[in-house]
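Here you get one chain, nothing else, as structure tokens; it is the form predicted on its own.
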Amino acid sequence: MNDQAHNDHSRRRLIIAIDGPAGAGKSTIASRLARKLGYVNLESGAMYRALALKAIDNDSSLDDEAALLKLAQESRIQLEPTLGGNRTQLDGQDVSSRIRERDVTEAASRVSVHPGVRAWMVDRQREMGAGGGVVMEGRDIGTKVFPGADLKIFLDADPVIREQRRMQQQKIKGEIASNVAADLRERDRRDRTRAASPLMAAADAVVIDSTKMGEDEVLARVEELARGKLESARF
């Protein structure tokens, strides 16, 4: 191998796929892990968010696929990557915190049942993934945004484990940590049972139960499976 052939093998940036159902803890692994690798997190979730809110917003039906999918296409949602986390816009406007919400977290998951609505999120996603140097977490990257992804975790935990972390974070975050069960069952069955790319792991993915384990031993795992990956591409 010439040394330009090596330089480029070493420079290669990978694309990296974290799939999982709610509360798995996708979203801080992604983080974490993308400002260790010096890469973007391109947060799925937080663009069906934005559209909730903008459906919300607009009074638009949540059940309504062709508004919805109107909608999509009149707007420009944003992923700006900052070293506390992505900062999301929607038509220009910093909507990071309104997103988290409890009323946006539930459109959200309606929103994104509708085929036509992931198909347009889907060509989006992939524009801004493409050139890689990205960790994207979601609930289909690896099966169906990047089918293709250099490296795909499927990131699991016992439904109570979960449950339990979800409640946590809404302790922290000051909110009222009401029906997060009965929440995480529902969002459990939607992405498990619809049409459009349910929930499921990929059959080239690592699956990582983190039931038993702490936040920094699933980074540390997955960084190692990211790193091994990268030293690999460099032969």
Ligand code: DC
The other form holds:
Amino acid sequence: MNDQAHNDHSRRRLIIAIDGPAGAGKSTIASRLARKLGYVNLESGAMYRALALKAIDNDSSLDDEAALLKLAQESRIQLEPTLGGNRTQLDGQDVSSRIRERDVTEAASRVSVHPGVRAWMVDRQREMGAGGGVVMEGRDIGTKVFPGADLKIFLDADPVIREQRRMQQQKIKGEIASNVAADLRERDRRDRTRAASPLMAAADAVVIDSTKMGEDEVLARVEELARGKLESARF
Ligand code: DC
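For comparison with the form predicted on its own, would you give the structure of this protein in the form predicted in complex with the ligand?
The complete assembly is shown below, putting the previous chain first.
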């Protein structure tokens, strides 16, 4: 075994939290960072989206917390990191594309305000990430899910830039980029003002404003921080 491989094996596997508002680039950075480190990338938002889809399919009210919690408890929501990206399964069905559609996006934002739903999600997310070797992204990973995470990043960007990036992503996917700005602003408002775990940077998070940074530049910065943590975590 060469020294590098030996060092890699003797390293602790970190828990890395990446939080921030929609459109700040979390998903791309989290998945690229996970690939570089040989870690698993878990998108916590996909779980809220899967529950929202189930609520839509069951004609369940998005305001009825008890009904939503019951639905969550009866559901099998699985995040499957694959080489080709993350897949989300709901009750054994691949819903990865469906959960990105506009109605589910809007519903997920509403589902996620309920404290009982959040508590259920947080428990599942802790189970998934407890062993380390994960880059988990969301809104409350550093503040609530893993307050003791080894590295916390809060990735932010100017709202106008975030809207432009979202529109660009939708155009690439061949979707009509309508109401992107209004939708994003409303989701931002809900994320930041909800009573349970509102979106905010943890006191010990490294805040990165990517407004004027390219994706590679952000990744390099985050990777440097992660490698620094790995060095200091070596036993
Ligand atoms: O990251 P995303 O857009 O896929 O998240 C979908 C919704 O879930 C979004 O409206 C915010 C919410 N969410 C949350 O409240 N907490 C998380 N940890 C992740 C997502």
